[in-house]
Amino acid sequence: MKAISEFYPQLQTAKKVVITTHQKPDGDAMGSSLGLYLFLKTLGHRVKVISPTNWANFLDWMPGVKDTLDFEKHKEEGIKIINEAELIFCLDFNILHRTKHVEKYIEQSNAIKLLIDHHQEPQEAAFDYGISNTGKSSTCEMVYDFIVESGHSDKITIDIATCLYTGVMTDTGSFKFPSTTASVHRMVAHLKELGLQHSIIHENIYDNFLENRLKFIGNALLNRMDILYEYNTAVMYIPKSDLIKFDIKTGDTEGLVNYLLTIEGIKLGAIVIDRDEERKWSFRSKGNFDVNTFARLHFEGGGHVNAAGGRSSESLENTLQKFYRVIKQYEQQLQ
C-alpha cells in the first residue's frame, strides 16, 4: 500500500469513484463518506457513496446522505456502479470483510482502492494507496487532513464541515476521550471560522429519536444490567425479544454501551446485542485497559484501545456465559 500522499497528483483527473465503508455505518463512517463525496465533487469527479446495509434514522439530515446507495436493497445497482468505478475510497474500516456483501466485488473490481482509516491492524495488501493512523480521532479528521494537505482546503464548504464534524464529535463522545488530540480542536476551529453551526448538528444527532427509545433504555438499565464490582466491570444483555418489544431501530442502541462506564469505578462496559444473525458485542474501557486485544482475543473482533467490537454465532445465553468466564483472567488488570 502507497502513501495517500502519492495519490494526490490524480485527483486533478476527473474519475468514476465509488465511496464506502463498513456496515451500519456510525456517524464517522457516514460523514467521512459524505465529506469526502461533497469534496470529489468540487472536483469534477463523478461520485457515488454505497453504503453496505441500512444506517440509523438520526443520519438522515446530513448532507448528501439523500444521495447514498443502500446495496442491500439496490444490489444489482451498486453491483454495476463498483464494476465501473475507477477509484474505489474505503472508509472507516481496517478489513475489507467489514463491508459484508460489498466485499468480494470490491476485490474483484480493477479500480484503484485506497484506504482512509484510523483502526488497528489494517489489510494493506488489499489497497493501493491509503494511510492508517491509530492515533487519530476519526475518519472524518483523516479526511479533512486529506482535503487540507492535498492543497484544497479552499474547497471546504459548510455541508462538507457539518459532514466532518459530525464524525469527529460522535466518535470522540463529543471531544471527551482522550483521543480528543489538539489537532481535532485546531481542525473544529477551521470549521468554525467557516461558519459552521456546532449546535444544530448535536441536535440532530442526539435529540432526535423517539418514545420508545427512552422506555427501552430504561428498561436495559433496570433489568439487563450485570455490574461485577470485583473485576470494576459493567456488562449488558440485549435479547432479541427487547428488540421487537420496544420496536428498536437501526441505531436506537447507539451509545448504549457507554452508559456502564458513567459507574463509579468501572473500568469496562460491555454489552451483547441478540441480532438475527449473530450476538454484537461493544466494548469500551477506561485507562490502559485494551479492549482492542480482549475483542481480538475472545469475540472475533477489534477496534481501539478504549472502543472496540465484537461478535459471536453462539447464543446470547452462551456468549454472555463465555464473557463471564474469560473475564476472570484479567482481574489483576482491571484492578
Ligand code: 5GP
The other form holds:
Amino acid sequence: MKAISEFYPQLQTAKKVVITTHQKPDGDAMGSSLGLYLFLKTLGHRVKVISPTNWANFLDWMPGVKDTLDFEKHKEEGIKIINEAELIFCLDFNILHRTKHVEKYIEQSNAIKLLIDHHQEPQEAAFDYGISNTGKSSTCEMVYDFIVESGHSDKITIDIATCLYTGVMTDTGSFKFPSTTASVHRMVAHLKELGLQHSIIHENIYDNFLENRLKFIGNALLNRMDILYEYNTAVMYIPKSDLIKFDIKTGDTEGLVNYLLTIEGIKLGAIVIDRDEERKWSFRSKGNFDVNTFARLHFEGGGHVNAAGGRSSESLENTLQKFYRVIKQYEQQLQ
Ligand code: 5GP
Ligand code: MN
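What's the form predicted in complex with the ligand like, now that we've got the form predicted on its own?
Full complex below, order starting with the chain above.
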C-alpha cells in the first residue's frame, strides 16, 4: 500500500469512482463516505456510494444519502457499478470482509483501491494506496485531512462539512473520548467558520427516535444487565424476542453499550445482541484495557483499544457463557 499522498495528482482526472464502507454503516462510515462523495463530485468524478447493507434511520437526513446504493437491496446494479469502477475508496474499515457480500467484488475488481481508515491492523496488501492512522478520531477527520492536504480546502461546502462533522461527533462520543485531539477541535473550528450548523446535527442523530426504543432500553437496563463487580465489568444481553417485542430496527441499539460504562468503577462494558445471522458483540472500555485484542482473541472481531466489536455463531446463551469464562483470565488487568 503506497501513501495516499502519492495518489493526489490522479485526483485531477475525472474517473468512475465507488466509495464503500463497512456493513451496517454508523455515523462515521456514512459521514466519511458521503463527505468524500460530495467532494469528489465537485472535482468532476462520477461517484457512487455503495453501502454493503442498510443503515440506521437516524442517518437518513444526511446530504447525499438518497443517492447511496444498498448492496443487499440492489445487488445486480451494485455489482455492475463496482465492475465498471476505476477507483474504489474503502472507508472506515481495516479488513475487506467487513464489507460482507461486497468483499468478493472488490477483490475481483481491477480498479485502483484506496483505504482511509483508523482501525488497527489494516489489510494493507488489499490496497494500492491508503492511509491507516489509529491515532485519528474518525475516518471523517481523515477525509477532511485528505481534502485539505490534497489542496482542496476551498471545495468544502456546508454539506461536506455537515457529513464530516457527523462522523467526528459520533466516533468521539460527542467530543468526549481520548481520541478528541486538538486537531479535531481545529477541524471543527474550520467547519464552523464555513457556516456549519452543529446543533441540528446533534438533534438529527440523537433526538430522532421512536418511543419504543426508549422502552426497549428501559427493559434492557432493568432485566438484561449483569454487573460483575469482581471484574469491574458490566454485560448486557439482548434476546431476539426483545428485538421483536419492541420493534427494534438497525441503529436502535447503537450506544446502548455506553450505559454500562456510566456505572462507577466499571472498566469494561460488553453487550451481545441476538441478530438474525449472528450474535453481535460490542465492547467498550475505560483506561488501558484493550478491547481490540480481547475481541480479536475471543470473539472474531476487532476495532480500537477502547471500542471494538465481535461476533459468534453460537447461541446467545453459549456465547454469553463463553464471555463469563474468558473474563476470568483478565481479573488482574481489570483491577
Ligand atoms: P461497534 O461496537 O460500534 O459495532 O464497533 C466498535 C468499533 O469496532 C467500531 O470502530 C467498529 O468499526 C469496530 N468493529 C465492530 N465490529 C467489528 C468486527 O467484527 N471486526 C473488526 N475488525 N472491527 C469491528
Ligand atoms: Mn470510525
